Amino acid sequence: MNPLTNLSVIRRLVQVAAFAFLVYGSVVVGYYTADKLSVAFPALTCAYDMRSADYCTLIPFQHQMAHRVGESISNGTSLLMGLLPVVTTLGTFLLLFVLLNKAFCGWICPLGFFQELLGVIGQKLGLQQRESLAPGIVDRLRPVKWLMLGVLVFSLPLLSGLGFASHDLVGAYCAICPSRIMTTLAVGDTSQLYFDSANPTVMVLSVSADFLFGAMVALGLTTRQPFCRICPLLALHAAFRKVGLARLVKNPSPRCGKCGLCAKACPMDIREIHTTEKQGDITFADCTLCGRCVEFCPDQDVLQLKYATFPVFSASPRYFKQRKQAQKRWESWTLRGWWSRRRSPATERA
């Protein structure tokens, strides 16, 4: 199969030029340019990267709840001025959003794009790959991510505003966020990756950064996706998906009940994408527009990419055919089987 026409290779390279752009920009457009981009960025970037070309927008939303809202309510004074800077935030976050919807997930966002190398890495490894999850822990994963963007982005920092929480809670998400920890230690800085136990508040919160970067970083080498499926920004897009321009369109057929083959594709192990019924726009809460059930899909059209009305990339027999063949090449290759085959030939002449 051409690289050049494998939906997933293209993917790949979008998401290490955006990688490069978003974690070491400011390095060629300046620290200033870059600072004023956007601040309301539809992908997890970090403001905490000294080099990064923007910034992710649950960063303004946390401290505009705390300092904008709560403020403005507990000293009595206008609380439209206050919700101003949350409704412009918001508006520049849609503006972007709107032209790429959840496709910022799949293609664009840093951490995404480490997760999926851990995932290479682990499969390289010849670690033992978990394919999907059950479906009753997918379940109970996913209103994480709501709780995440209710509780970590929202309620705490507006808690603090209002004075009813500690002042070291009005970045509560930020101060858990892996990409916070990724990112900077991705440009050589390692300060973000601490223990601080100045008091009970930011020790709990130093102590879950470190254990959920830990937990992603040893948990993508063998599972697809770990912290996507529970991240608040995943959440957020999932409430804007319908005035995105991208989506996922199904045309189902009477084949889809027996085949499952784009639900198994997906590494957000969205099965609804197989069992659904519904004709037209099925891009689910926890999908990421990454185009794999697309691809993986053996019948012509039944599962399409589309940007507005028009197809972008649409599943084809023969695009399947080369696709599988691909990736049971790629996946054949591991360190294990290259390191057992170089000594095998030592061993037979001993």
Contents of the next structure:
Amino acid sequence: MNPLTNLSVIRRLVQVAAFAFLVYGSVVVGYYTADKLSVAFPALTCAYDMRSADYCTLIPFQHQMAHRVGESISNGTSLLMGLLPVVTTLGTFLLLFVLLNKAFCGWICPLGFFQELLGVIGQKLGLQQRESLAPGIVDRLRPVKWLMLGVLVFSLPLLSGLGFASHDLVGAYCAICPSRIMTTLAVGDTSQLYFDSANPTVMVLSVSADFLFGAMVALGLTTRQPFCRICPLLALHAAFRKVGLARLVKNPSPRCGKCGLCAKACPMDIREIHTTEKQGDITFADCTLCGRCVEFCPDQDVLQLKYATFPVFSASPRYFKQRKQAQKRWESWTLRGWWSRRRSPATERA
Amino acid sequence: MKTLLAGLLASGCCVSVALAQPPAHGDAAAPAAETGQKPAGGHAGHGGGRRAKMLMLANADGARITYWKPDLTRMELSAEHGHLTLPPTGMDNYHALVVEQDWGPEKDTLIRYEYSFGKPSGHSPAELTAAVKTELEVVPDPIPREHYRYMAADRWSFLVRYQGQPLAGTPVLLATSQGSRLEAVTDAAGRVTFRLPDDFPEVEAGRENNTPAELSVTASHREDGLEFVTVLTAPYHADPAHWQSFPTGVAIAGAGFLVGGLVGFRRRHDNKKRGSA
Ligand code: SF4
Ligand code: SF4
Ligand code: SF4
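Now show me the form predicted together with its partner chain, since the one above was the form predicted alone.
Time for the whole complex; same chain goes first.
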């Protein structure tokens, strides 16, 4: 299949461009562009990366919860004035979010791309890939993202601003965010991978961050999007997914019941794409609008990626056939296979 | 005490301005590990970046004091009894304080970039650093971005500009309030790079437990029989490497990698067993 008609290839190209811009962008557009851009990016692109061209919305949220909301309550000043910056940040986030909806995850997020890259590396190394997580694990993991958002992004910073929790929890989520470590390492800055011995709070936070990062890298080699499943931005997106213009649409067919290829293809293991009989927008809470389910749906127009009401990409038997072959070819080459092929003729010669 | 600079140096500190109030930050400001100094005994006070800031300015009688906002509009300020109040401008981002003292044959300038919080200015601080604010200037190149700051042991560059043009081959002195002195000469692009001295005499664990010190970057230039002396001052902070360990961080990430790998392996293994059952 012509790679330029392969949605996954197109998406990879977009991801590479977005990664370059969001991690190294200041090299091109200037060191200070982040000041002028949104500071409310709907994907994990990091403020700690001194080369980045914009950064994620979680950082202003945490600081505003602590320094504006928390402090306005504890100082007895107007709560409304404290909430105003939070509302402004949310507004800016929504302005951007409406454009691409959850596709910020599947197409733009540097950490999402990094995890996919780990998957590619794992597959090419010949490590056996995990097709889907067991439904039980998926169900247990799903609420974690809401906890991450509620506790680490909103509650702990707020408690810190109120004076009830350590000052070190102002940026509680950032303190454990793997994107902070990944993006800074990507620009050659090792200052964010550390064990902090200053006090018990930062000790726990730094150990959690480093451990989580290491575990994410290892899991990413065999399991699809391990961190995305508990990412607080996924939860924030989920809360507003109905306002976004990009969406996943289903026109259920009677054949769906026996198929389930879409759910197998889904990197977030959303089995409901297969089982739902709902007609219309089915953008699920965990969806990243990557479009893989559409690619691997063999039935005409049953799944579609739509922008507002316009279909952008629709399932079709022809595409499915070509895509499946392309996938087979792509997966057939691994370093391990290449190595054993290289060795066996040598053995035969000997 | 002929010059502004001399007078300032004579004040017992290498720098002329001293923050009378700890730096504070607001909403989109530094992350936890990067937060400003904690005011003694509490969490309140971080909104201080929105209020007027008081600076002490020595030996500046008769000096011209200009305060540049991020949008390059200016206001004239005056010091009273050595105290200078930087009014809140309602604008977010770096502002530039420029103190010019004309002694006749010598012209001294002191520049300090102060972050002030408010509504987004819509202007990049690159515009502020690029603007010609006085004849001879030491310009931070780059200026620390909002989630960063000058820290001991970090490398930072400065440009020396005369009338907006880079000055090559000019000696530059970096001095700190803790007594370190480094010298360098600007390259063809007028740039010098220093590794900031790691000279905090006693470092406590935790950033908020270390008061920032002051650094000054000084250059001079002679033109048409006039001597120009310029100094850029800024706070700098203790190197967190004193209480943060990179090797231990790597080891913990390694442990995470092993555990993650094991979990992945075990799940595959279970899967296979399930599959073969
Ligand atoms: S650490 Fe994570 S949450 Fe914080 S700014 Fe960086 S990417 Fe966003
Ligand atoms: S869910 Fe994944 S892709 Fe989306 S913001 Fe989080 S890390 Fe990025
Ligand atoms: S439901 Fe489809 S578009 Fe959404 S994450 Fe799964 S495969 Fe991607």
